[in-house]
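Only one chain comes next, encoded as structure tokens, the form predicted on its own.
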Amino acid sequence: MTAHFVDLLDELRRRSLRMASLVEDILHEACDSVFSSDDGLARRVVARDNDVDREEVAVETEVIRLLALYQPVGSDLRLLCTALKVNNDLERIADCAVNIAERARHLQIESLPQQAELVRQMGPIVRRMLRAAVQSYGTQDVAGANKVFADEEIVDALYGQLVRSVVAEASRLMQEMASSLDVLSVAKNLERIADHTTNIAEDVIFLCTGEIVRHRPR
């Protein structure tokens, strides 16, 4: 491939990583909004989703243009396919972060200390997963991508524990049922972010090795 095409690939990769950094910031703010009762912070998360949406369209448009113009093969083709898939998962993560922020605007989480503690544990793990996935994407690091999978199991276990807690206490917490549903929604969106982050880690492994590892036992 020409040097110009290599430069275009590098620029696409940098743009994809800038979008990933933006999504990381949005997730961080969304998690903070759950416990801060900061309506302005929650509104900021919702507003920044527009930036992610614009970047998603721009990256996808550029991937399609490069595929059509240069018809790449081998590792270059894997990079473009990975960029397209990562782009989609990043946009979905931002959407989940917006859902969390919207729930946070009227969530009284202090009334549910047990559930709040589980959510408090989930947030940093999910953020750590996303950071590891983005770093492994930027450096094409298979070992870093593999670290994401163990954390996904922890998030799933915490989410299951939270669901069981809400169900067990439903009758006692009838007056707090609205808050319980909000907490469940926050936890579910964190769990979905973990799933999307795992997708990114799987795509990094494909980028580096050409191996498709979806649906395989860990």
Second form
Amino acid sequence: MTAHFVDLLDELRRRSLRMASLVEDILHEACDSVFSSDDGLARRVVARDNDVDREEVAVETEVIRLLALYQPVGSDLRLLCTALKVNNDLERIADCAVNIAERARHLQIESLPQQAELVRQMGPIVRRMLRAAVQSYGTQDVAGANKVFADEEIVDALYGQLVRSVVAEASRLMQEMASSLDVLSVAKNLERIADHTTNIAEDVIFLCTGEIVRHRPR
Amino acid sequence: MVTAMDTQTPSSTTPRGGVAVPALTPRSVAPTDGAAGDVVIRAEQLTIRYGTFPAVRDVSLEIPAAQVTAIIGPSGCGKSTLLRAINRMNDFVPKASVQGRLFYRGANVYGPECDPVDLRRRIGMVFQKPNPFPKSVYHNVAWGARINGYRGDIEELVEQSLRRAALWDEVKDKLHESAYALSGGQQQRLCIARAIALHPDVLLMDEPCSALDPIATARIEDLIDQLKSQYTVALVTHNMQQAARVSDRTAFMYMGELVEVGPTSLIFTTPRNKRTQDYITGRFG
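Would you mind giving the form predicted together with the partner chain, to go alongside the form predicted on its own above?
Time for the whole complex; same chain goes first.
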């Protein structure tokens, strides 16, 4: 039974990582859709979000089943708690990616060159954060998880810069109000994804050490 | 060989919770007042051998007052031997010998000044299988007090003990029926009532639920939770979920050694030692 439980945990971990990989793909496509005129790309992001939603429910159901049937302790308990929390953050990241893709369908990013440049910088950093968080989750690597936090500050700074630039150019951007709101929304969602990604990194630290590092100054 | 040590002078004969303690003989080991967190039992480099085989090896452990301390570990790890050493039940085992030091409220349990009979009155024990006497429910509880010369109201003592053991409501109308007519869970609670009737300071429980069904087990676990407000409890259990549910501190033993001890909430979530981690997650044992 113990060997069976270890197998089930391993399968759950693989399933959670497959879901993470799917969310990474969706985020990649969502970022591309902002600068692409291909409407199909944005629609694909929306469609793939349904797969993420199904996986989220499946992973959560399995975590609850394993908790109920096996009452795990120690590292097994931490893994299940972490899987449940990471599952939630991944689903929210996919939702943010959908928001970005939906905005991208209407956004005329070329009319906002300064803001476009900032979004162009944010996207790869947020994707890099998610990659690092997922990788550290897969390999249970505290050092890898810690790398995520520094990038969050860069994303926050870029987002702040973008908001300030929209405010500074408000009178000029009156003609581009819809696009301005869209680009703000895209940037806001990227910033939210960065937050969810740091949540994952914090959960990885809990998984590895049992230490809860949320709400601590870094 | 047992190492001698000075015995502390008791400052009081009334432990916490206001439980009256029977008169003590001059040679007795007497408790002092104890607040939660005070150390009641302390083992220092304790080694217990059966012949030449060391069942417990160089164990140093503190058992604090008014808490439940669970001792877990695979079969043969020495946890029951350690528990039984606390009130010198191993004295009855041929070829058992003790090395190192064991203190009960500062007094050397294996010192020449310790009266083991009196010690066992202070440190009661509940065993794996319920072992009521072949007597009525009433006499099971009253017997220990009677032979110890209890001069109070025996009927009141019986009722109080059965209430504390959460058994009174179930047996108040059959006090004079045979204890053997009770269910297994009731018999075990009767044994706890019997131990409580002597107003012990410490209760040692050696797998008290292993012969019980889940409902009777839940009753005993609830009872343990209530008892810890008045007694210090040391619990040996094979059931890790039970240790996690009922204890405040958990000690993990393996092959006679104490591997790790700490707050139960930490031992079952983030144990520091890999052997503890492997045991609690079922990777071995």
